[in-house]
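In the form predicted on its own, a lone chain appears below as structure tokens.
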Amino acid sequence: MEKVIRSVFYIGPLIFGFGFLTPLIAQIIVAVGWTPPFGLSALATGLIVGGALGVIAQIRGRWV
């Protein structure tokens, strides 16, 4: 059990990247009005930019 939760803590920017990231970025451009570029949705818009922050953040090691 313990190897579950330190596996599952050592992904956690990754899961928090594309578990809130993604929705939160996909709403807010809904809200705002914005089209993404290249004809994507706003959910694919969400799920590279919150995927990109949470691999940044798991490579650092910090989100700041």
Given for the second form:
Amino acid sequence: MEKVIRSVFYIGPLIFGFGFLTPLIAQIIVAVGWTPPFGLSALATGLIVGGALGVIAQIRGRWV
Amino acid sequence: MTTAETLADADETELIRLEREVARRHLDKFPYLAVVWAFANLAVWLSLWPLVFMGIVPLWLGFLVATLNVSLSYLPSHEAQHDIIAKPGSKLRWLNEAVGHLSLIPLVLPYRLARLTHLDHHKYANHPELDPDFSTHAKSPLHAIWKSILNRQPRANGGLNTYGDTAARHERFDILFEGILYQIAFYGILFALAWSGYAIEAALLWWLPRHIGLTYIQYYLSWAPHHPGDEQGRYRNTRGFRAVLGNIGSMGMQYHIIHHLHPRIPLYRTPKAYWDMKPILEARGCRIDNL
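Switch over from the form predicted on its own to the form predicted together with the partner chain, please.
So here's everything in the complex, that chain up top.
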């Protein structure tokens, strides 16, 4: 149990990037009426940007 | 009238007697404000959710109010942590515990963890290893804000992370587990809201207000009243100071020295207790910068 919890918390930035930032970015794109490039949908853009931020934070160990 | 000059020759016994005499005048006062504050603050924050979702309150206003709510959520619980509302075994003990638990919900901080770590903070204020709030120490106001943000990064060791370490040191794994459950519930709710189409609302009514509130709380409740925090001991581990935002803007922390000396004096009585006790504090060589 402890191992599972530790593992989940360890990959917290990844989970936050995909679980929260992805829909957040997608919904901001829709709210401001911005059209993503390359025919990407708002959700796909959110997934790329939010996921990338999560991966970077996971590697660096910090968001800022 | 007692002044610092008239106390210059007072011995230890006399200073203790006078200090206790002043403290007694401010102890055992029921903190009505803290109780009303706790429930009103939580009620306003909870009501923001349906009001914003239904479009009755604009999101920008909801964000401002939520930030205020989260920033104000700690202090009522702080009164409960010191049993100021009701002592253990008394008739109103349930109210003390209700305020303690409920007021901290917006901050996502379990009451029992807050109490355990805060009592350790009192016991070991400014001790590098044993004070759970030591990681808020910083060189300047801007550095304090930056440290608060850094302490919340994924692999940081300071800030609320030290609260977990403190619970483990006390072998209170039940409290530690409660802290983990709070985190799982918080992020679970945020994710559920986000994937249901309310990500912006979740970010502006809880996630961002919590970060701003934590920074503000750590700045004014932890850093400012202890800065520079290089001394330990009853009369030197904290200070009186004049805050840029005044006493209300600093949430009463200008008189934090009174709280550390007599933790059961309610927050609303600390200014009066400070002015009554000031000559004694001066005679003791306490830090009362510009106040």
